[in-house]
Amino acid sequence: MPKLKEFCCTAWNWLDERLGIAPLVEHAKHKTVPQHKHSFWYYWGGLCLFFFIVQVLTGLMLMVYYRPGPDAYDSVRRITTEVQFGWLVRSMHSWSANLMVFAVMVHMFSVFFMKAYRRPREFGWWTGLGLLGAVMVFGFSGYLLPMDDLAFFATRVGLSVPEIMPGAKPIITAIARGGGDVGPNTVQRFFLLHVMLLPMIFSALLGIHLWLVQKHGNAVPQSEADKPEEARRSVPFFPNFMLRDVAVWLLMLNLLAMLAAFFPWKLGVPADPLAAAPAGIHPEWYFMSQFVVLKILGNWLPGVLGEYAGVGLFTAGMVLWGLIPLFDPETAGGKRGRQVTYFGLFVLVAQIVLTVLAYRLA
């Protein structure tokens, strides 16, 4: 045992001299996490990271057999029906993608209602919104890759929306579609976006976001912030909170495995550009609220005015959502703080109601 201890000390000193990891370990020893009745929401940030890790691991396994371009559908069919456990890996990849979007949205609203965007955490809010945007594009780009009928027509509809913007159609045609319609060139471009460009952007934003969380610590609700210092409770991050975080990850892994095993992700028939679109074609659930608004406004307003109004409404909403830290800074309170809270409740309820309405109208 003395020799083992001496060896560990020597190895530690060797690593610390070259990598300078002692300050990181010291920081981990003293890092604490606030403990209160809303601590449940702190786990959702870790869940976002967990589902991203699952996406990377399962995506790498799928890339071994996936072939973008004209053979996209056949390669996915082979993964699903011939490759050993290919159907399970594909199902886990698809389910974790949807669960990741859900976790990121829950995390965003929990940060919003805890007022964790206030000074000095503005950049944490903005990098988080950047990560949400990247996750949505991940979902949109990955949806086309199987190139079955639902993926083909949903992507065609999705790419037609930005075309209404002045000057956007040539850009969409040249860069996104690679031609006049969705086809093999589109699959290759989406594959490049999905497995190379987006992961680089996402990883950079994630690194900055995690660094900001470590720098500023976990925010607490106003009810906790108003308490005197001696009345606040906290737990050490390592090992207490870390072990709880790992336990939550294991629970989610079990849930993900059950969803993938008992509800395997289906593969439709091959896409046929000359065929009529399937009845009730619609995007994934996280785009349904925007989809139904465009549909309603398109029926109310003549021509392309409905689509213009819908795109303008979404753009204005995203800008307002991003500027929340400037409207409700650290010193804001009273009436302004309540207005921001009501605005967040309105957005949350509207998202839920519109998504349910979209599925009823689909």
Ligand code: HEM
Second form
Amino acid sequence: MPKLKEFCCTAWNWLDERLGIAPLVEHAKHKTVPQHKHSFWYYWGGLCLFFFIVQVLTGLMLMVYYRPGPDAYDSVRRITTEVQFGWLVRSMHSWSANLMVFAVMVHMFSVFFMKAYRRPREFGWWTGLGLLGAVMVFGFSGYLLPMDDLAFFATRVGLSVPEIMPGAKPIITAIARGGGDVGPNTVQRFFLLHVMLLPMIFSALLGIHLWLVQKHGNAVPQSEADKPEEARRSVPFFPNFMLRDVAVWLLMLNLLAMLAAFFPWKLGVPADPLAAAPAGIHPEWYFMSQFVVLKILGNWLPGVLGEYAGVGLFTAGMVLWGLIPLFDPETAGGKRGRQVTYFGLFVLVAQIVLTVLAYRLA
Ligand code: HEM
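Hand over the structure of the form predicted together with the named molecule; the form predicted on its own is what we had up.
Below is the entire complex, every chain and molecule, led by the chain shown above.
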């Protein structure tokens, strides 16, 4: 045992001399995480990170066999039916993508209700919204890649929505779709977006986001902030909180493995642009609220007015959501704080109700 200890010390000194890692460990040892009745929500940012790591690892494995372009469908069929454990890796990638969107949403609403967007954490909120946007585009671009009938028709509908905006059609035709209809060119472009552009943008945003969390530490809800200093509790990040984080990650890995094994991700029939769209075509669950609003407004208003109103409504909503830190900037309670909480509750309930409604109408 003393020999092992001596070896570890020598190895540590060797690494520290070359990489200067001792200050990082010192920093981690001094970092603390507040403990209170809402501490459960602090695990969700780490969970988003966990699912992102799963996405990168399983995505790299899928890329070994996936072929963008005209062979896309055949390569996914091969991954699902011929490559050893290909079906499992593909299932894990798809389930983890959905769980990641869910975790990001829970994380966003929890930091919202804890008012963690307030001074000096505004950039944490804004980089977070950038990450949410990137996650949604990851989902949208990944959905097309297998090129089965569902993927094809959902993307066709998805791209037709922004196309109605003035001046957008030539840009979408030339850049996003690479032609008049969704086809192998679109798959090639979406693949580039999915495996190159988005990971670069996402990693840069994530780096800033995590650096800001290190810089400002975790925000505490107002009820905790009002307590006297000596009544507040916290635990060291390293090793206490980190070990709990790891325990939660392992639980999620189990859930993911069970979902992937018992509910393997399906592959539909190959896309046929000349066939009629299958009945009940709809996007992934996280686009369903937008989908149903467009559908309802489209039925109510004549011509493209419905689409204009829907796109306008969502753009205004997103801008308002992004500006929240400017409307409710202060740490003290008050009328504005309460108004913002009611607004957040309204957005959350509206999202849930619209999503349920969308599935009932689909
Ligand atoms: C994949 C996306 C994301 C990842 C990997 C991520 C990661 C993290 C992590 C690890 C933390 C620290 C632990 C915690 O407080 O939960 C954190 C904090 C934070 N995140 Fe995110 N996040 C993501 C998306 C978002 C989104 C969508 C928002 C909001 C729009 C957001 C806003 C914040 C804020 C304001 C904090 C500071 C919370 C505090 O001080 O307690 N994040 N994030």
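Here, rigid core means the biggest group of C-alpha atoms that superpose within 1.5 Å across both forms. Positions refer to the first chain, counted from 1. Note that the coordinates shown come from a computational prediction; the quantities given were computed from them, not determined experimentally.
message: Does residue 12 shift between these two forms by 2 angstroms or more at the C-alpha, the core having been superposed?
response: Yes, its C-alpha moves 2 Å or more.
- prompt: Once the two forms are fit on the core, has residue 22 moved its CA by at least 2 Å between these two forms?
  reply: Moves: yes, 2 Å or greater.
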